[in-house]
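Starting off, we have a lone chain in the form predicted on its own, written out as structure tokens.
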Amino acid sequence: MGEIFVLVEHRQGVLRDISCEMLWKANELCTGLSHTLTAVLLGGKDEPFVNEIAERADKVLVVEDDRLEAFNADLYKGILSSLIQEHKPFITLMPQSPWGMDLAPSLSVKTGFPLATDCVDILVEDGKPKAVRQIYNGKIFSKVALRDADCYLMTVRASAFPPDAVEGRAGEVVKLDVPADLPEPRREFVKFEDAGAGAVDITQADLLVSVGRGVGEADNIEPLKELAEKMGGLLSCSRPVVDKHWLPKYHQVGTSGKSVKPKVYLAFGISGAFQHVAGITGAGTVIAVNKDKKAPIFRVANYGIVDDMFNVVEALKEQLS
């Protein structure tokens, strides 16, 4: 019987979301595979959150250390790589976050063993693995094959499965010490800094009115305001946007803005790229608004309506009028 890594990502005290998805994605793979789920956490002492790891796992591999509270990919690497190559594991798999693109490439070097990078589905086909990644910004799915190897390295796409708990699960818990031999690191921790925080905070918003890159310019997203405050919602925004200086980065949604989980999101001009769809997989309601009819945002949305974005704006408006 073999076995599947999941390397637990935390920030903070707090469980990252993307932990558990592949923790369940980690349970399918086991499950048809008959292999034993290992989860490996690398923290500070007593994470409050091990317990819940523990429930979705046949084993928790932790490690503890003050200098493991915060993340640091020389830390990681090292610890990494010496239980890789103790326990031989079938897949590793990795968050495709900060972390993970910090951490995979190197680990990859260090072990020698074949990494496949932001996967959206990780497949075995013939007792091989196979990921499934997108190319041309999300239009096409390409499945990837890897070299043999002993061992596969993978680093899973945010929102690529879902987050829920699994059943029939009951993890041993097992500390290990840091090895003797850990080399000190070349980078050091310093302090967190919220770059999204600002005037308002759209993760607590049960409605929100988003604008992307088809507004056209800045003085067009004055109307979509004044729709927000008319609905009772926030004002918030994919990346160009931000990157065009429209508006202010604590109104980003996405990967490198804000996760959002209102009751409903409005997406006006919204391309629906899968860092933007990334932030929205905890909205109630998703209803896209877009010219184009083949906008990738109308797979995750729950109501399309393809017509130009100002026309949907002044009926609204006029219907709360």
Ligand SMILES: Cc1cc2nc3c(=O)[nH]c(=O)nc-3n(C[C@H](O)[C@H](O)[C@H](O)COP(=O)(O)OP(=O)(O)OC[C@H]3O[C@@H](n4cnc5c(N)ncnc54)[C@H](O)[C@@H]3O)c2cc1C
Given for the second form:
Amino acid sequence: MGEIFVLVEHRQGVLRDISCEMLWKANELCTGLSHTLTAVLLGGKDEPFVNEIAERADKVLVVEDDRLEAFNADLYKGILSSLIQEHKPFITLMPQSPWGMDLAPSLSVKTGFPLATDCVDILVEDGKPKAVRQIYNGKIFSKVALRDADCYLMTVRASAFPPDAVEGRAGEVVKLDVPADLPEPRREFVKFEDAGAGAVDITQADLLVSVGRGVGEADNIEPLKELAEKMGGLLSCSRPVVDKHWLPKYHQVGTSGKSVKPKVYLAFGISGAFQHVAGITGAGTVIAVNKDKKAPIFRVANYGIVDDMFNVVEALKEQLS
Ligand SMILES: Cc1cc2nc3c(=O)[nH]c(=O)nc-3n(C[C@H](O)[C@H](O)[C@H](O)COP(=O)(O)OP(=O)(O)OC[C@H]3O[C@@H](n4cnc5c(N)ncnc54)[C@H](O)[C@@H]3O)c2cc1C
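Would you mind giving the form predicted in complex with the named molecule, to go alongside the form predicted on its own above?
Up next: the whole complex, starting with the chain shown before.
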């Protein structure tokens, strides 16, 4: 019987959703393959979420040390690589987050095991894992085979799987010592600084009118701002709008912006790149307006309008007044 590893991501004593999502997928794979599910927690002393993980795994390997409380790629790589060499897990799942993007490539080099990044699904065919990844901005799914190896490394995209609880696992918590030969890290964690809510807090809004690059230029944002005000909501945006300095950063939704949970999310001229969509998984009803009927945003939208966004904005404003 083999084993599947999941590297648990946490921040400031809080378990990240991506950890539960990876554990959900690992549970599905382990059930199909009759493998055991091992969560690997590298963290500070007595992290408060150990039991939450144990309910989703067969075993939790815990390495506790003050130096591990905040993510450090050098230390995490040292510990994880020796655990992988010892246990030879069939697959090790890591988050496609700043953690995984930093850690996974160098872990692959150190262990010599192949890596597939940014997986949105993982299949096992003829006893070998295949990674499902998106290309062309999410328009095409590709199925990627890896060269034959004893172990495979994969990073998993946020929101690719549900963070739901799993049935029938009650993990034993095994505390391990920090390896004696752990190298001195080349980087040091200084402090955690929250970006702050800014002048408006889009994370608390019930209604967001969100604007994408399709708006064309800064001056065109005004009608959308008026619409948001008329509807009693706030204005949010995609990253290019911030990059172009059309709106301040605190309006940005997505992986490098804010995760939002409005009851209604109106997306105007937003294509629906995964980095954006990952920020609206908590939204209630998503309504997308895009002139391209093939835009990926329509895959996640509850309602879609294929039209020029300015026609729709004017029509809505007229209705409201
Ligand atoms: C590490 C990393 C982190 C990232 N983080 C984020 C993030 O946090 N948030 C984020 O949003 N992105 C993020 N991105 C960028 C992301 O990959 C996309 O590039 C971005 O989301 C695209 O923004 P957009 O949809 O506004 O623009 P585009 O992809 O250019 O889409 C514009 C859309 O507008 C439509 N359109 C054009 N004119 C009109 C019109 N008149 N009426 C209606 N529709 C129209 C077009 O059909 C198109 O679909 C990140 C990227 C990287 C690499």
